[in-house]
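First comes one chain, alone, set out as structure tokens in the form predicted alone.
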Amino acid sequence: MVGDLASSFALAATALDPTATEDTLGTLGGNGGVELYRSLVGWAALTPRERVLDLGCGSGGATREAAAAVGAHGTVLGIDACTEAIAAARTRTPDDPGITYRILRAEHLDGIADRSIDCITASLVFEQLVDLPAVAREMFRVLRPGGRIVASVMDFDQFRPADAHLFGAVIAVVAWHARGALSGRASRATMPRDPRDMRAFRSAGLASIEERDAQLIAVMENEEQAWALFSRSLIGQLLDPLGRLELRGVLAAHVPHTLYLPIRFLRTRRPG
């Protein structure tokens, strides 16, 4: 799916399973001891008393570890457009007065004043958003001069030929029971290197891409560990009652299997 029956889907699919990410990928490891919320905030390099903007926080976890590093007198802002998401990220966060949660959307992030955040985060959610272009416009505008924008994305382009082989047969499964589902996605790279994707940020007058590869290790030893991860994920929500069987039936098949989900790190600046 692409366009707004995609973002439409992953809106709905978050509202079933609003810590889904969080439960799932956000506890796994990685090479060189990556990890996703850690990873994503290290590489932003904040610092105390900075101002913080974390797009589509889902339940909180990257807007906790940023509030963490930005200390007593940072602030972070957490939104997301799913009521639910942002109802599981209010009750996963202790009384902190240096984060708030609010729903709304990333294409309009009214109330946030220009040139206001010091570090924008986004983990995991670029690839969700319609329009990319109005998105990019507006981190700039609440960019100060010199501030940065770190996200994190899937990088589906980057599978182990073990890995690429346990995907096509779940790929298959979904191409069987959600006819249509994955149309359009084989002729879009990886953010950000679809040349849409580049444009949307040149044109909004961000800074040149930074990209840092990295992969995220999740060992499925049982058919039990395997569907923990893949039920709570997108493609288990794509799929039907009898779907979900048969890709509980795959799953029995490929473990015990070591999984290398390869995830890439993305950082650009508004210059000045």
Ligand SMILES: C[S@@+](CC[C@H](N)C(=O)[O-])C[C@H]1O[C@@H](n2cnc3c(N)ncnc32)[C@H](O)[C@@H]1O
Given for the second form:
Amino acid sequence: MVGDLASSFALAATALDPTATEDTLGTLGGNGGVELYRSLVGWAALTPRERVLDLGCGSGGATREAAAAVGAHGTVLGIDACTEAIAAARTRTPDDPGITYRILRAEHLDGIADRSIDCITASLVFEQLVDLPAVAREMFRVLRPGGRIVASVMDFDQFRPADAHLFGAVIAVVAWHARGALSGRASRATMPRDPRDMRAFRSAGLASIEERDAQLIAVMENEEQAWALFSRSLIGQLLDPLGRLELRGVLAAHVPHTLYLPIRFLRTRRPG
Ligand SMILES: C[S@@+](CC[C@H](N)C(=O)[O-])C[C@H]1O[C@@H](n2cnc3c(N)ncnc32)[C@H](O)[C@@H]1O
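Pass me the form predicted in complex with the named molecule as well; I've looked at the form predicted alone already.
What follows is the entire complex, opening with the chain shown before.
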């Protein structure tokens, strides 16, 4: 899948299971103490009173982490294109006057004033965007000069051979049961290395992007643990009941397995 189709599929899958990312990847520990939300927000070095925008906030894992960092006088706005994700975020967030959630597309940050944000966080969102140039322009617009962006993306370029072997078997099931579904982002280098992505950031004025590669570790002792991870992923959502049965069989044949899920943190800032 590519373009609008891939994006619509990702949004539909999120609507079906809006807490999947937080419940599966958000609970994993990683090498060197890495955690999905804490490490992302930590790299932003937020200070009390800052104004944060969490793009594609999903069920609010990074939003709440950022709110803790900016304290009682800071604010965090979590936005997501998916109504169900915003509902889940509101349910999971205890009453906090500093946190607001809105249904909004990252390409059109309507109602967010120019230069009004100190920091943008984006956890596992960039790879789902069709129009990265539009999002990069909007991020630049709403950031104050010197304001920063921290993001995480899945780093499929960096699999260990043993994990690539497992994923190869999983992908074979998808290729058979959902033909054509895997073109698109999977065929591009991890952000920001693909020239199209580099161009999108550069032409928006976000030129120097720092990268930090890390791994989340999923210990899968048995079929149940492997299924709990894969069945809620976008890969799992692509499959019909027969495909899901086959995927379970493939996972059963590969456990026990410790999966190192490569993740890349990106950081940049609006010059000024
Ligand atoms: C993989 S989930 C990550 C959710 C959350 N940031 C986390 O890490 O738990 C990707 C999220 O991006 C949202 N999303 C995708 N495209 C979007 C867009 N164009 N504008 C706003 N949100 C978008 C999806 O609805 C989904 O909630």
